[in-house]
Amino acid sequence: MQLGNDGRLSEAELIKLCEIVNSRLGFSYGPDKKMLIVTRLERRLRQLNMSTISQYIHRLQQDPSEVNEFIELLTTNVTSFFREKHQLEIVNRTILPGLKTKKRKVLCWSAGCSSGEEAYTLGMMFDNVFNGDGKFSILAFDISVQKLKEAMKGVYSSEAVKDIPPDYLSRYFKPLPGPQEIYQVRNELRRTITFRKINLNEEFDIPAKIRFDIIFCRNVLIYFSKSSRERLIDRFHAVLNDGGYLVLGTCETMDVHRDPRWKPLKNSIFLKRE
């Protein structure tokens, strides 16, 4: 694949590709993402039998479905079961027992759920603390159709499930027959989770009667521009119950001095003030 006339991705081409991503997703991609974009595009250009980025940009401008493909290429995020364990231990030990006392079903939102590992992790935690009484539901949203298909299938390799506690693995997963060691989430857990496609940078429909008790949006905001990040935080605040929790990635934070609506707890967990 030839990237520009001199064998590199030109500055103008890089700017154009970043504009497409940023306008669609609210990201703040810039020159620092050059290698990511080049690496992700190499295979796609070979599939399309194209030799230059300029050809591909023309395709993006003419074919909206290719824009979706491009977005899929750039939004494949790293995820795993029980990721950021110290943070989850705080949720498990201090937040879920309080939510268990509510007289209604508790609602959780996993925003940017990717291939489902986070949503199923939360499902296992909720079910264990709630003693299997079914008084919770998890809505798991992502922009990637491919990742959502994987999540709904709920099939994972032995490597993918290695960080799941053994008792959880036996309780919530079943081994599938075949030459490879693979596991599928049991139906009882899958029924507690609803997967849906949503672009967090666009207006999306959350029914007025739905209010969440806890929202997980981990390692997503780091890609957003400042304005898009603030707009999404406002949206989270609007759909979160008073006294509800917003859980960000441990490398993410909020300026609570400028936004006193939130009380910071430990490990990038924030309480919506009543």
Ligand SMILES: C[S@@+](CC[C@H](N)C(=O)[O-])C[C@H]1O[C@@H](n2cnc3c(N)ncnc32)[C@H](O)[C@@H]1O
The other form holds:
Amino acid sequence: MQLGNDGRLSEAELIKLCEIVNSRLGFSYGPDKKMLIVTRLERRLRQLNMSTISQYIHRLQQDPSEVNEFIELLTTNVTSFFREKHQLEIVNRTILPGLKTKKRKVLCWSAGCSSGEEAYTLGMMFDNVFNGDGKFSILAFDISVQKLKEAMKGVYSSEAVKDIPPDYLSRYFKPLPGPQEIYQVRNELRRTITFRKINLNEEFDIPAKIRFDIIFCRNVLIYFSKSSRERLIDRFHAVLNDGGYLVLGTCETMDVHRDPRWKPLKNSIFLKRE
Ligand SMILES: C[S@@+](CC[C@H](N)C(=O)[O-])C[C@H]1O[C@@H](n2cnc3c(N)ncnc32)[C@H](O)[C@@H]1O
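Please could you give me the other form, the form predicted in complex with the ligand, since above is the form predicted on its own?
All chains and molecules follow, beginning with the one already shown.
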């Protein structure tokens, strides 16, 4: 079966599929995402032994668990260790030393953590700056159950770990026996991170007493519609301590004129004003 370019995905079907993604995830997928949707659906239709998109839409309407499968297919999970290194160096040099002086445990959130590389990167950075004192905790949330399973396993190929500095790799990972070169995150680092499923586009229940010192939401908001993005940024504001930081992807920004409660720092890092 070939959906490819042959136009078998009608305009109405495309709109329906975009509506499902947009309403669930807060995305702004439109007709320009046709090829992405077609390419990602081809395999799923084969697995389900279906030959037309209309059969699949019918299934989506009947079976809520298929909507979750569909959402998994449509999210982009690309990530890597020490992604956007220049930005992380600024965090490492100018933010973490200040957080280290707090008398209490510092709380960090990786919102949209995919398969864990961002959260483990942050864990290594914190542990290094905090000299292993254990006075930090990282919450790492994503909507993809599949990616969260990978994150919790914490096993990565030699290709995946290539950007981890060698001294960090030997401190925080152990090579696993076997024919392939693979590494597992050491338990000491795993213990600092809690992974959980969340839909950032729905009401999320962060307990009232939890306030974060720094939130990373990198390369997630680019897919969101303007209104969902603004709503989420408001909620980040509500769960951040005064003087806390929001770190977006380096290609992402926010309209600080709309919301003077944020002070923009360098490289898509924003400070919640006191
Ligand atoms: C491109 S990855 C970015 C991963 C990491 N933050 C980074 O920069 O390397 C985007 C992640 O956001 C997650 N995501 C997208 N929409 C979401 C939503 N509404 N709620 C929670 N996670 C979402 C996706 O599942 C995906 O794993």
